[in-house]
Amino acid sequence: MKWAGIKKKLRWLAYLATEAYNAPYRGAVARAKREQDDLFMLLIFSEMMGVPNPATYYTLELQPIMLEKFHEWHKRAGMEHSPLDDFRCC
């Protein structure tokens, strides 16, 4: 019963200090994932923006997918509407 008891705390004292040493690096992390998410969604779309792309056979069936998420991207980019000519989301 008493081990039982001490494991359980040393359990609990584990799990804060790894949440102590992760928890600064969790925004540079977050950043660097957005980051990749939107030249993933750049490389994806861009062949509708008129910027050439030499994966578009590759992503092409990608589009529908990610176009749920084409949305909050855009607006992240810093682009008010759409960027598409034909494809209104806003």
Contents of the next structure:
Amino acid sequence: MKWAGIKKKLRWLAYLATEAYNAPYRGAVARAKREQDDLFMLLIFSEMMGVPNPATYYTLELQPIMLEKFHEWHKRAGMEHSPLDDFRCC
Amino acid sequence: MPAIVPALIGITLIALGYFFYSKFIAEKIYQLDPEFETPAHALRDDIDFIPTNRVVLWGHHFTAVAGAAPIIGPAIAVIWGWLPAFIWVIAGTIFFAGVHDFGAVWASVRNEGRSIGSLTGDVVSHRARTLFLIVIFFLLMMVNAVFAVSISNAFVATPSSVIPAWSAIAVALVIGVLIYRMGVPILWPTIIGTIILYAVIYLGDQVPVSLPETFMGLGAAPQWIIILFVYATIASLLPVWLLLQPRDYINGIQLIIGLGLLFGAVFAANPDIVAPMYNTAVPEGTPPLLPLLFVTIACGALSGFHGLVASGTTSKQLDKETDARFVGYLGSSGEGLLALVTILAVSAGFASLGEWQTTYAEFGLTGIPTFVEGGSQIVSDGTPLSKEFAATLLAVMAVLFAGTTMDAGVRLQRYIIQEWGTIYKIPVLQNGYIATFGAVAACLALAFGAGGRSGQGGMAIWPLFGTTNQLLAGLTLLVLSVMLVKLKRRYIFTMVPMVFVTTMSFFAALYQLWDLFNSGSYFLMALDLVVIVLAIFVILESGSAFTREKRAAEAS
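Switching conditions: you have the form predicted alone, so give me the form predicted in complex with the partner chain.
Next comes the full complex, and the chain you just saw is listed first.
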């Protein structure tokens, strides 16, 4: 078999292994990751909910980046609009 | 008779079943449509719903359903002779399990990828849905208890498997961290991990580990049971990517290597079957073949657990509806092959009929150690591997399967308890740690209540586990039959298996009630009573849903 053929086979094998590894747990891992992200985001927005947070000063600049995710989160949490008084999202 | 004969007949029949029977079911009954937009496309979110290559999905379904149960069940059931077990495994795989697994995928795909449990609520009734959840809870409890007992027996019988079985956890943890945290491509950790695993099997062979014979009044087997539940508690609280995911992956590789090795050795060594074809001289106290055979071998012939896998993850990732046949039917065929090779191992892996009879001296005493004993003999005859190494290898394989199922089982049970906490507004139960301890305590009580304390009678619960598993399969087949009635298609191909397993489960449970009463196992008797009540409800529910839908279909 030519080298290119072997390489193609190896790539196919690597693809199969990767998928076999990921496919059964994709949902569970993604959900766990999302939960962590939500916690992180709530830390950033915690001041606005009245939870004192010494990290706010340092994380303030992250807020614009997190906006879109924040929107997704409050939708997912079953709230039409932002739950924060001082922070209107949509 | 040479073992090659049933091996070839079995493989040929299962292959014919796939090529002809599943084709018929796919075209005429489920009427798969290549143009149908599957939930993986329609509801694609790249998390749960994502079109996946069918070979990958087949691998997932196959490795998820083929575990320790298709090894333990046949290893017990061969006590009636190898032929009844062989017939039930082959016919069950072709006409029961294949149709059931394939159907569960199909039903879910046609209903937005929902699970069979939630479908039961819609298609049959809300009562049936509650019934479904209760059956699942019992099933999980029994699976954890029975697998803990099986692993502890395997550790005691094959002390060389202790180090490799626990090392596999370390290997899994390293693979998990490498892949998830460091983003290493999977191929290399796979190859190196597999090599390390087999190297450790060699090491375990040199350094067997045994627990003290008694410790605080407990024998070695019960000590292992406690250690295993401590492990399961910790493991089920870890994130899935860290342990469960890589463990499952390693098991998949082990399964494929193990199956290849065993079938290869059967063909190379061609041992003679020493077990009787039909055992006319069963040991005293052995329950009657009918109906007990059909609950002793659940996984490997038909198992309700598969429906949960098929409709839980598989259906959400199906690329084309026509793939359901390849994934569902062929996935369960793979499990049938594992059960088949187990039958061959425990009936041809012994030197003489006398030796076989000594092993099968009492019902329910055989299991993983018997499979290891017989299988290692065949492997050492057919390959250059030594018998000791082969025994360690097979024991590790079975222990890893059972261990991963325990890990996943405790986790699922925790979810159920937490859900109850939410439904009934009991905040304590919603706590992950408390829910886990509750789940583990229930399983531990069952393992010890079933006689695990002596390390002898723990397998008494096996037929009860099979009964519950078949009831679940009956419920899934009911959902399929009702769906087919609504669609005005022939329902006989799901209906006959449903009536058959439900009836067998019911009578098996009744027989066990009598048996457990006589042996004075009142704890298990109470459990059996619950199973009987559940079985009666399943039968009533089936009857009423079926007549209702049939009338509705005829009227329209």
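For clarity, a rigid core is taken as the largest C-alpha set superposing within 1.5 Å between two forms. Owing to the predicted nature of the structure, the values given are computational and were not obtained by experimental measurement. Positions refer to the first chain, counted from 1.
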Threshold 2 Å Cα movement between the two forms for A28, core superposed
yes
